[in-house]
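Heads up, the chain below is alone and in the form predicted on its own; it's given as structure tokens.
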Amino acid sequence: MSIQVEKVSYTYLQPSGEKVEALKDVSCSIAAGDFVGIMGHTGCGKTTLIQLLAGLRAPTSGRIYLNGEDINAKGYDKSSLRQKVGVMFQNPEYQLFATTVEKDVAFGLKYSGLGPREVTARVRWALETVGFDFEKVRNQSPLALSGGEKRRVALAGVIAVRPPILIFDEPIAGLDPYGRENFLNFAQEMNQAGTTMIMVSHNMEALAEYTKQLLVLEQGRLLGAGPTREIFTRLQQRKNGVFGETEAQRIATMLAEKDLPLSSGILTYTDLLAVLKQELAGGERE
């Protein structure tokens, strides 16, 4: 399924009566089959955005059209945008609530027609695909599990609907570096299956490595959009530099400091090390 926003904006009122504007005149796709990072400082608008493309908000102006409808005409079914598109926020693990691991993932097929062969089929599936027992764990209360474990519960019944879109806002913020290389090649087996992969991240490496298009904002306004290589060189350039590089590129920097100039291009750590291995072996051939 396809994203198309156009020229969206939305602006909300604090308690003291103040106008903040998080989003200002955003237009943006994104294509079916994609994986898309959304990247900038705290406060530039990414939790709105995905908010807005989930439908959980509305905006103040502007569209936003799933497969060509859109999402907040008259008439539109919200309640289907659960089915569609599924979102895990940040800390999913303080949104369990039922008394069994298996009842929580469920929670979401509750009117999704399923039978209940068909819907413990589905749960099983889900609790597997993020590593766990089906018959260990179904049957446990899920405020009794560990952060992580809470955290893959809530993962699980996001993926139990099967929604073509998964929406992440900070998915591996606080874990463990195995955590976070476990998601993350989790994600990218889903996207890989065909669905549509969103996420929102601080995390430079990550973005880097893993999604193919990227949306930057700064105050709101989308500050560029595009195939990921291509955006994270052109923040490079930037004279401010104020979001920075991923450590490949600061590597790469600092041994072109040191009279060690590197291939341009390099923005992973599989770039860098591909790069560093062609380095060596001309060396040894000379």
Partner chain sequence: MLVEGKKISFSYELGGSSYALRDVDINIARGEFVAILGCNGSGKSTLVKHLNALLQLQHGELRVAQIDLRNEEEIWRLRRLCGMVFQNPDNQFVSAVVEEEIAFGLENYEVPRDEIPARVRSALAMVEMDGYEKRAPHTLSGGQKQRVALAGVLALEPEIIIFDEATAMLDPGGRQEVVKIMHKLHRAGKTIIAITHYVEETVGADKIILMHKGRVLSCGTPQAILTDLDLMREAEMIPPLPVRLYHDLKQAGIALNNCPLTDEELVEAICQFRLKR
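Form predicted in complex with its partner chain structure, per the form predicted on its own context:
The following holds one chain only.
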């Protein structure tokens, strides 16, 4: 499923009458089967954009199309969106409400048409995918879990539905290193199996290594969109400090300043390691 965002603006109106322009004239498109990252400073409008994509808010102006259909048009069946677009919010722990973890994850499958046995199988799959022991966790109260564990349960609830588009708002914040890696590998597998992935993240390494395209927002405007490597290179040339820079990129820059210019295009750890191996191996080229 593809998404088209056309000249979208969104303004929050405060009770005080103050207006907050969270998005300004944003246009972009997301192709079916893509893996798109959204990055930008705190407060730049990422969560707002996602809420618009999921149909939870309607743009103040502009349009959003899903497979060519305007999701805010009068006749559009908004309730069908839930089966098409799955969203994990930034603070998913507040979405947990059922008495047991199993019930919580199963909730989204209520209208899926699956039988009870299939539902259980799907819930098991989802919980195991996010790293839980199903039997151990199924009867626990979601509230009696650590911060990271709650996030994992929320994650399981979203992926259990298996919608064609999955949107994650800071999915790996609060996860431990292997939790992060597991989630990202899972997202990649889902994407390879055809799911369109959209991920908001402040983790530059995750964006660099896993996404194919990047959207960069700055103060509500789309600063750039394009293939991930290209965008990272462009951002680095803007020389605006830590914004949009991976640790490997930063190290490469520091080395260049110390008179060790490495080949360009170092973005990930793997890139850096490969280049350094060549550089430092004393002329022995591999």
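C-alpha atoms forming the largest set that superposes within 1.5 Å between two forms make up the rigid core. These figures come from a predicted structure and were not determined experimentally. Positions refer to the first chain, counted from 1.
Colleague: Establish whether a shift of 2 Å or more occurs at the C-alpha of L175 between the two forms, with the two forms superposed on the rigid core.
Modeller: After core superposition, the displacement of the L175 C-alpha between the two forms reaches the 2 Å mark, so yes.
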